[in-house]
Amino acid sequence: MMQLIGMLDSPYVRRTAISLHLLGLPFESRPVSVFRQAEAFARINPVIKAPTLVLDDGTVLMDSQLILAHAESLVPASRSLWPAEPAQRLRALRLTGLALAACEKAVQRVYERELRPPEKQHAPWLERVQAQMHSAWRALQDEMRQGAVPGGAAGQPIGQAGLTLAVSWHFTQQLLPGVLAPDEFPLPAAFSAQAEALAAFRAWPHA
């Protein structure tokens, strides 16, 4: 059975776990921390990058985008998390890119806060990162206002765009409370709340 290495407090690990669940691909979750258990993680993947996916034949994959590209290749089109229609797929790619950009900036802010002592934190950098994060969420809010609802794909209750948006929003609310006001971004906030009620999200909660 495939093994997913990494902690569910990582939005990238959680995104991967929920995606594998929805795709119907069995896997074992191994919550190894890249910080507290770096030596143990290095024995699995010397790069110490989460998520890491160990395949049945021992092949080690990393990076959620690449892991999920491989996962999609293992399932029929009827289980895909991406729309089949080209225009819808293009819109889903744009929404996913914006959600990943927002997530990346949130992670950078968390790392800056958790890994650097306050006297070494660079205020202009933090301001830039926060501005980029807000820009991504404003773009997502605008896309959703224009009708780009990141709903399901094929027979799935949610597609990859919506899944990534929901996980990114929830991560930011958990780790950076107060940074994103739900009343400023009501559509992503409401969508994420609905997604968190899905069985696949409840099965792999932010930990």
Ligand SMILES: N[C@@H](CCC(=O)N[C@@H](CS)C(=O)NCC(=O)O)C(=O)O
Second form
Amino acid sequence: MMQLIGMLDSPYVRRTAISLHLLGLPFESRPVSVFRQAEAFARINPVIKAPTLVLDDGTVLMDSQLILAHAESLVPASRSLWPAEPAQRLRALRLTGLALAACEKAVQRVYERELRPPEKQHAPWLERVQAQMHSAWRALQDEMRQGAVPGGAAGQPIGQAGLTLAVSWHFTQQLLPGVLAPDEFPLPAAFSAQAEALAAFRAWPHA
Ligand SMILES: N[C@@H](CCC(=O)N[C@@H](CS)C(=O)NCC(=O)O)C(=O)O
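Having displayed the form predicted alone, please output the structure of the form predicted in complex with the named molecule.
Everything in the complex follows now, all chains and molecules, and the chain you saw is the first one.
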């Protein structure tokens, strides 16, 4: 059985786990920490990147987007987390990109806080990251306001754009509370609450 290596407090690991679940692909979750268990992680993938997916033939994949590209290739199109219709698919790609950029900026902020001593934190970098994260969420909210409901594939309760947005929002609320005010971003906040109620999200909770 495929093994998904990484902790669910990583938004990239969590989006991968939720996606594999929705795609109906069985996998074993191995919550190895990239920081606290770096040596054990390195024995599986010396690059120490989460998520890592170990395939049955021993192939080691990394990067959530590439792991999910492989996963999608294993299921019939009717199960895909991407809309089949080209315009909807393009919209889903745009929303997913924004949600991933927002996520990356949140992770960069957390790393700056947790991996560098306070006297070595660089305020201009933190301000830049913060502004980028807000820009991404403002763009996501604008898209949602214009009717881009990040649903997706027929037959799935949520699509890749929606689940990435929801995981990114929830991660940011958990790790950087107060940084994104729910009343400034009511649409992502409400969408996240709905997503967290889905069986696939409850099966793979943050942390
Ligand atoms: N673009 C990558 C990002 C993955 C990523 O940065 N994961 C973090 C955990 S949240 C990680 O592996 N951190 C350890 C490191 O980069 O040294 C993806 O989508 O999988």
